[in-house]
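One chain comes next, on its own, written as structure tokens: the form predicted alone.
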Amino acid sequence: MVTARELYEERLNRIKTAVALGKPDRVPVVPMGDSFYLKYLRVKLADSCTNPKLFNEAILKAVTSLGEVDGIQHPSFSVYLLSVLWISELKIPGRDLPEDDLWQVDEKELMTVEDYDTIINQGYKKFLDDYYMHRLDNLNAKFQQFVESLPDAIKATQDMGIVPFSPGITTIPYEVFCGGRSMSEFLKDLFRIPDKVQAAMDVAIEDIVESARQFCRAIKPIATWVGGWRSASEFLSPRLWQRFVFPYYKKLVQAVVDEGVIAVLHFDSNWTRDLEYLRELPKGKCVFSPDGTTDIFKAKEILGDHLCIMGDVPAALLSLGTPDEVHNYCRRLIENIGPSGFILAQGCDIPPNAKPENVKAMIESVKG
């Protein structure tokens, strides 16, 4: 009988082979469905969204009942992670929303223009510590529970023979500032005070890189997300993107890779225009993970010999399609994007209203 440890090593080798652009014995499947798993188990979102231990237990119970996966992208979750990523307030089920409504980022202009000067003159860490305490109701204390829970969540996942693929998330200053300032005000800043924004970004990226390095050294994850949402090509002119976005991704990705960790480019929205730039990132050390908006077949054409591609079963298909439609789309991905250098997954996240039979069809599709 195969042990959980043997299963884990087999699945890890399958995933690492794909990341290194090799051809594994079959395409690995590594899903993520944070809110879906709770809905599937009929666990109220209010009961688990701020309790990472319960969230890990729910993820493992749900995913093992849906089929045989090689890994999961997040072994645990806390809504406060979203508040950290976008330095924004949240609407939380059971507190601000009905118990089973999906959590929301409550974006508003919390960060001011004057905060750029604070970052430049006093440092990013000092700015964040004060911001978390006084504008986000002591966010550090709330988020600490998630940080402290990660080692146990990772071990619990490994003990079941499943690879906890990418337990951490980091991102560039653009994303953080965009959330704190609000998207409309931040985009105006790029035109009104571009030099000041860039100066603050240059200070912030140093602390972000150091934090990413410390996370990699403490947790020793296989991979970590280097996320992108509003920094996608479709939201910016090439001139602005090349100034305020890509140089910071290059620096952050290189730091993660230098720590021996795979950088998962979890890139939502449409990045098709600038796929060629991603060839400047370390070959065979990163995973390009689009959300169904970027043309994944174009990504294969441009990046297929340079970066592993992961994805990209659309949310709409998982929610509204049939198991046969899901299976057929997955097989198209496996045969045309894979079988080398490819990991099957949903685009972004399995939606909370996905049909369980469709998720099962996605997982089973790697077997033929």
Contents of the next structure:
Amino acid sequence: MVTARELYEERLNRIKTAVALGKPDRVPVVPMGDSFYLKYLRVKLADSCTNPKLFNEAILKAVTSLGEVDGIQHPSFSVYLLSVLWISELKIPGRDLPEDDLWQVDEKELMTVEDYDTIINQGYKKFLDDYYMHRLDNLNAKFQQFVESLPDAIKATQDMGIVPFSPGITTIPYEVFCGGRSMSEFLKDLFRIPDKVQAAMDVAIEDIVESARQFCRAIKPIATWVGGWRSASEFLSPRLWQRFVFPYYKKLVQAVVDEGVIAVLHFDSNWTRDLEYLRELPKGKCVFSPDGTTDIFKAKEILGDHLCIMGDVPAALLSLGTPDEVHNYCRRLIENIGPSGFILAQGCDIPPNAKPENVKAMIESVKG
Amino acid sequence: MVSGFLGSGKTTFIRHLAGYLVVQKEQRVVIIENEAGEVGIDDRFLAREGFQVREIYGGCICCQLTGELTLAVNQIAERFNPDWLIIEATGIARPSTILNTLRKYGKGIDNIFTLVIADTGRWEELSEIMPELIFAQIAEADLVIAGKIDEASESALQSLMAKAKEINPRAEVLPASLIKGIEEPVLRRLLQHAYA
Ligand SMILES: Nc1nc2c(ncn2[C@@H]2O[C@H](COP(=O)(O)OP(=O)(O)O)[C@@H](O)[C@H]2O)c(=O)[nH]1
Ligand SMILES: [Mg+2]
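Now show the form predicted together with the partner chain, given that the preceding structure was the form predicted alone.
Complete assembly follows, chain above in first position.
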């Protein structure tokens, strides 16, 4: 009889081997499906989405009934994480939406052009504390509640022999400002006042790096997400991407790696154009995790000897396809992107309307 | 499918087009919009439930959207079997991302006609900041509407027309100001294209 501890070590070893670009005994599977798990269990989204403990219980219950996974990306979740990432208000089920509707980031112009000056003149921390308190209804308190719940969620996951892979999320100033200003307004800022935006980014990144370091030291995660959504290559000209996006990822990823933590580049939308640059990130210490939009085969070709790749079963396939289609797609990934330096997962997030039999097929596919 | 960047005038356009189709042409129309209730569906429009596909789904932009959209399309086909289904595409996607999934899993679709509303007022800015997405939206459309010409300089319109010709020579470009409605000749032209 294998103990949970032994199972945990075996699975962790499998994942770590893949991240270090080696060939594990088989490709590990490390899914994430925050809202899907709640839908699957028929648990009300309204009850769990602001209660990290309930969320952790639901994730573990759902994932263990769907198959044998090596790890999970998020041992717990709270919608307030999204509010922190994009300094935006939320539409929360049960409060602003029907109890079982998916939560939404309510992107509008909450951050003003003058806020760039505040950040430059008074510092990012001062700006953010004030913004959380007055414009986001004391967001910091709600976020801290999530952070404080993490150690228990991590332990509960480990106790079941499952690796709580990447419990935290951080991102670059571009994402934060783009969310706070709203994408439409933020692009105008990049056109009209690029120097000011950059000056504010240069101030903000220092504090973001410091917070990421503190998080790594306090929680000691195996990995953490360094996410990219609105800063994808397809949304920005090469010149602007080089100026406002990539240097900040380099800094943030390096800081996470310096803390002994794996950086998971959770990168949504299309990054194919700039894959070459990701070779400048520390070798064998990061995971490139595209969402099904970036050409994952091209990514293997360009990054295969440098970064582990995780993904990328597309959301639409999980919602609309059949278990056979999912199985075939996964086997293609395992054989062509793997068997070395590859972790099987969904692209982005398992969508709430995924068919459970498709998720089961994905998890099962690593066995052959 | 009506594509075009955030704020380019998609909802405004759909409101006029749907009104025209229902009142003048007595067509049965269903709309899938980004923001519930925005188009202002009233009794003349068929699906009063107001099908909705969000621009930002959860926290993501569009990777999760295409599944939800396709499921809505299939439900609409089955329940209403309309003459027209007008889809307001998310402003930050390439039409092809959505079309690929629709073509693969969509049911009851005879023909998909894609038009893009380019924001002539923001043309210079957007073609500098996010050229790839803006050009792809034009390149993948069957018809280009150069909107907001009332807010744009003549040179912006010329530059947009020249670019459209270069990247999508087969598509006609119709300059328009949508603020006061769409002129009847433009609507007739559009229907000619859509039925072609
Ligand atoms: N001046 C002007 N404004 C327009 C025109 N078309 C739309 N608008 C305005 O632009 C804003 C955004 O339009 P909307 O249809 O909501 O854009 P969407 O985000 O693409 O759906 C609204 O305030 C419209 O009234 C136009 O041709 N000229
Ligand atoms: Mg709209």
